[in-house]
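Shown next as C-alpha cells: one chain only, the form predicted on its own.
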Amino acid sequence: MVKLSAIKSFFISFGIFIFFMILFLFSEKRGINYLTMKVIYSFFLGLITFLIFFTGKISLYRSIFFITSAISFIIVYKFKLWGITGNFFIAPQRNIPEVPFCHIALTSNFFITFFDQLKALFLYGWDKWGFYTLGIVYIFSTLSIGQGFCSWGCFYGGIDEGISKILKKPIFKVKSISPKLRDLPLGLLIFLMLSSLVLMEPVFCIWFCPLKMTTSILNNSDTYIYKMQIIIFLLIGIIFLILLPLFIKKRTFCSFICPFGAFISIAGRINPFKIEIINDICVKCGKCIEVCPSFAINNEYKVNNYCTKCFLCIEKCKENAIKLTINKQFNVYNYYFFILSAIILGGTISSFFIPEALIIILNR
C-alpha cells in the first residue's frame, strides 16, 4: 500500500498542481472566468493526489474524484443541449454527436469509426476530425493504465459507482458470478460492432444506451420508435445504473452492459500493470471477492482481465496479500507510476467539463 510522509506527499501533489496549471495557462483561451475555475480544479487534483499518498486510501479518494467527474459531465452536457435545443432529451438532428468524445460510442461503432477515421485522414488530415481522432486518447489510456481507465478516466463510470456508494452494506450479497456470465459484454460488443456495420448506424446509442438519457435521444422523427427508445433506456438505466448498484453495491452497468469495458478488457492485456493475489500470503477469507465492484476476482482467487484497478480489494485485504505488479514483479514504485499516470490522464479528460460545471453552478 502506498503511504508517504506529509512532506513527500506535498511535493508530489504540488508537482501535479504545477503540471495542470502550466497546461491550463497555455491552453485556456476563453477568458479569466474559465482560467480561474481551472486553477481551482488544479488545486482539487493536487489535493486528491496529496490525500491518496498521505493516507494510502487510494480507492476512497479515487472514488471522490471519479464521481465528481461523472456529475460534472452530466451537468455540462445537459445544459449545452438545453442551450442548443431548449430540450434536455431531443437532439436537433438525427445522430448529432453532442457528446464529441464518447468512448462507448467509438467502441460499439468500431468499424464505422474506423472507416470515418480513414476518410478523415485522407480527405482532411487527422487533426481536422476531432470526433474520431480523440480515439487516440483512448489508445494512450490503454497503454498507460489499461483497464484502469474505467475507474479513473471514464466520465460515465462514476454514475453507477456513486449509486453503489449510497448504502453502507448491500441489501443482497452477490460475491461472484459465473465466468460465462461475466463474459456477456464481449458477446454484446461483437454483436454491436457487426450490427452497426451492417446498418451503418450507432446501434448501441440508438437502442441500448441509458446514458442517452443524460445527453439526447438520437431519433425524434418516429413517435413509436421514440417511445420504444425511452422504454428500453429507462429499463436498462433503472436496473443496471440504479437498482442493482444500490442493492448489491456493484458496478453492474460497467460490468454487463458497457461495450467499452469489454473492449478494454481485451486491449488492456498489453498494459503491464496488473492486480495480483499472492497465494503464499492469501488466507482465502473472501473479502476481496466480496468488495470487488466489477466481479473481477473469481472463487479461485484469480484476478481476471475485467479488473479496473480501483484498489478497493488492496485496501480491504488485512493480510496485505494483493499487490499492483508490473510483469509479475512487485515494487512500491509501481503504485507511484500508476497513480500519477491515472491522475494525469483522468484529470486531463475531466478538465473538459469539471471547471465548466463549476461555472454553470455558480451562474445558477
Contents of the next structure:
Amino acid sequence: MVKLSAIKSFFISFGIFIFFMILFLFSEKRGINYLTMKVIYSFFLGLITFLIFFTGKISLYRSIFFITSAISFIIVYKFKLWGITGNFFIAPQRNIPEVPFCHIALTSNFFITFFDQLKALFLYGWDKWGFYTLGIVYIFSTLSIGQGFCSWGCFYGGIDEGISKILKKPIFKVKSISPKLRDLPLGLLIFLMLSSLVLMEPVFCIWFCPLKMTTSILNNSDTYIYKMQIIIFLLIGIIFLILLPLFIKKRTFCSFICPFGAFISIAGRINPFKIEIINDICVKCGKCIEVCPSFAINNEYKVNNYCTKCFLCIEKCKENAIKLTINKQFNVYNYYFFILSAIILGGTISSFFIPEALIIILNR
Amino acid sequence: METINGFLLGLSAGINCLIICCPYLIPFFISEHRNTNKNFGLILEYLAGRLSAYLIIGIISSILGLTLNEFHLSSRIYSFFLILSSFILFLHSFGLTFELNFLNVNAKIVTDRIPFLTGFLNGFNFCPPLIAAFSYGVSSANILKSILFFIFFFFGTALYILPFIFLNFAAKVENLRNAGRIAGIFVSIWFFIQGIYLLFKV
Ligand code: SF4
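Now that we've seen the form predicted on its own, could you pull up the form predicted in complex with its partner chain?
Whole complex next, starting from this chain.
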C-alpha cells in the first residue's frame, strides 16, 4: 500500500494544488467569484491528494472526491435546466443541450458520427470534422488510466457509488455473478451502436439513459413513443441506479448498463495499469470478491478487464495480496503514477462543475 | 449498359445495404471464432441468399410490370421477413449464449446454415435504391435484361459486405464473443418489435 510521510505527502499534494492553480489562472475568464471557487477547488484536490498519500486510504478519499463530483454535476446542470426551461426534470418542448459533450453518448453515437464524417469527407468538406478531435481526447484519457476513468473521471459514476454507500451492510448479498452476465454492457454497446446506425439517432440517450434524471429528457414528437421512453429509462434508473446499488452495495448501472464503461473496457486493455492478485500471498478468503463494487473479481481470484481501479479490494485485503502493477511488474511508484494521473484527469473534468456548484450553493 | 448501370446503382446503394446488414452480420460474425476462409464461405452464402432475393424481385418486377408503390403489400411483406429473420438471429444468439441444443441438433450446426436464409430475407428490404432498381426492372420490360441488371446491382452492393470477413479478429476475444451473442439477442428482439409494429401500421 502507498503511505508516505507528512512532508512527502505535502509536497506531492502541493504540486497538484499548484498545477490546478496555474491551469485555472490562465483559463478562468469569468471573474473573481469563479476564480476564488477554483482556488478553493484546487485546495480541495490538494487536500484529497495529501490524505490519500498520508493515510494510504486511497478508496475512501477517492470516493469522497468522486461523490462530490457527481453531486456538483447534478446541482450545476439541474440549475442550468431550471434557468432555461423553468423545470427541474423534463424539457418537454425542446432539446436542451445543457450537458457537456457526454462520454456515454459518445459510444452509441459512434457509428452515426462515423457515417456522417465519411459523408463529410466525400461530400461536404473538412469543416464538418469535430467528433474525432473530441473523441481522441476521451480516448487519450481512457488510455492514460484505462477503466480507472469509471472511478475517477466519470461524473455519473459517483451517483450509483454514492447510493451504494448509503447502507452499511447489503440487504442482499451478491458475491459474484456469471462472467457472461458481466459482458452484458458490451453486448448492449454493440446493439446500441448498430441500432443507432440504422435509426440514425442516439438510441441509448433517447431510450435507455437513466442519467436523464440528472439532466433532461430528449424529445420525441410521437407521444406514445415518448411515454414508452420515459417508462423504460425510469425503470432502468430506479432499478439499476437506485434500488440495486442500495440493496446489494454494488455499482449496478456501471456494471450492467453503461455502454461507455464497456467501450473503455476494450480500449483500456492496452492500458498498462492492472490490479492483480498475487496467488502466493492470497489466502482465498473471498473478501475482495465481496467488496468489489464492479463484479471485477471472479471466483478464481482473477481480476477481469472491468476493474475500475477503485482500490477498495487493495484496502480491504488483510494479507496485502492485491497490487497495482504496470506491465505485470509491481513497484510502489505505480501508485504515484496512477493516482497523480487519475487526480489530474478527474480533477480537470470536475473543474467544469465543482467550483460552479459551490457558487450556486453559496448564492442560495 | 444494364451491367454498368446496375453496378453503379449497386455501388451507390451499398452504404445502405451495409446499414441494413450490420445488425445481423456483426453479432453473427463476432459470436464465434472461425478462420477467415470459413467466414469467407459464410459471407458468400449470405450474398447468395441476397442474390436469390434480388433475382426473384427482378423476375417479379418484369412479369408484373408494377412499381413498388403500386405493390401495396411491400411493407407487410417486409415486416414478415423482418420477423422471420429476427427469429433466426434469436435462435442463433440465444442458443450460443446458453449453449442450448434445438431438437437434439447442436445449435451451432443449425445456425451455420443461417447466412443464406438471412441474406435472402434481407434482400427483400425495399430500400430506396432497390426501389429505383425495381423501377428500372419494370421499365426494361425484358426479363433477361432485368436479371442482368439485378445481378450487377448485387455485385455493386456486395463490395460493402465483404469486409465483414475480418470480424474474426474481434471474435478471438472471449468477452467480445459473449457480447456478440448478447447483442444478437437484443437485435432480434428489436427487429421482432419493429416487424410487429410495421405489420399493424400498414
Ligand atoms: S477489482 Fe478491486 S480495484 Fe478493481 S473495481 Fe474491484 S474492488 Fe475496485
